[in-house]
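In the form predicted alone, a lone chain appears below as structure tokens.
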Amino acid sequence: MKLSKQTRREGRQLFRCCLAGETLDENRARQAVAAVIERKPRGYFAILSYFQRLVRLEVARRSARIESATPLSAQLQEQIQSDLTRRYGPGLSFAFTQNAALIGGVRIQVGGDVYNGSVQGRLAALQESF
């Protein structure tokens, strides 16, 4: 669905109203959506759809998924958390998972950024080079 400039502008304004500093305030977002639904301005469904997209992107940007072939020690988990917090700022949510298909190493995804230091990733890169 193609959105008009006005719809995108209103969706961004709605999103900015829901920010507390640099983080999304869930309570403000709920209140903003309720106010738009109550008011029902022209094209409100498209505005809310675009707003939802912005919220999804923000949530993905503030979450880090760390996969490893074996369980990571608590010290290594803390080191990864502190490094990612330093790089992306405070307020990240972390999810540590195991994935035996990685064979070895670690794969980190924060929003659209992917850091693949796994053996599986290196083998895939080697295969593409041939």
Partner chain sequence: MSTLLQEIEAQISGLKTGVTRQNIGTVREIGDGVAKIEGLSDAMLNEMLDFGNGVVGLALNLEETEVGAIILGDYTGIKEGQEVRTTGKLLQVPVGKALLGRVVNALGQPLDGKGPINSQTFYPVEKIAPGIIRRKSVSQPVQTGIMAVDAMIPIGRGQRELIIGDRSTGKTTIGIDTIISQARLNRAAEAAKDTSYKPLYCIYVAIGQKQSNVARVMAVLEEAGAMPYTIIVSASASDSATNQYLAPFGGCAMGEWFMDNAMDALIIYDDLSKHAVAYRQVSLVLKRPSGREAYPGDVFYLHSRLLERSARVGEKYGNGSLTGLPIIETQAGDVSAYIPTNVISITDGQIYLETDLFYQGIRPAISVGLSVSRVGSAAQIKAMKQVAGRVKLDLAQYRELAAFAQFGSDLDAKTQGQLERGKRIVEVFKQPQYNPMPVEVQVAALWTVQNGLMDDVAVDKIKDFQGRLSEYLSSRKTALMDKIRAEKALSDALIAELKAAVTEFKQTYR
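The term rigid core refers to the most C-alpha atoms you can superpose between the two forms while keeping them within 1.5 Å. Numbering follows the first chain given and starts at 1. Because the structure is predicted, anything quoted here is derived from the model rather than measured. First, how it differs from the form predicted in complex with the partner chain.
- With the core held fixed between the two forms, Ile66 has its Cα displaced by under 2 Å.
Next up, the form predicted in complex with the partner chain in place of the form predicted alone?
Shown next is a single chain and nothing more.
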């Protein structure tokens, strides 16, 4: 769908209204969507599409995905969470998953940042250096 400048501007304004400080307030976002659907302003479908995209990007930016070859202990999980919160601020959502392909070590992705301390990552780096 081709979005006009005005649509993007209004979608962005709607998104900013839903921010509490630097993080997205989920309740405000739900209320905003409901209000737009109820009032049906001009081009509301396009505005909501763009708003959804901004929310999706924000959610991805504030999501931390921690992959490990073996399950991590509760203590280690807590330490990783506190370290990431210190680095990226509060409001991160954490997801711990297991991935045997990593062979060993941990791979953490927060938004677009990837910290790769896995054996698989090291082997890939070795392959590139050859």
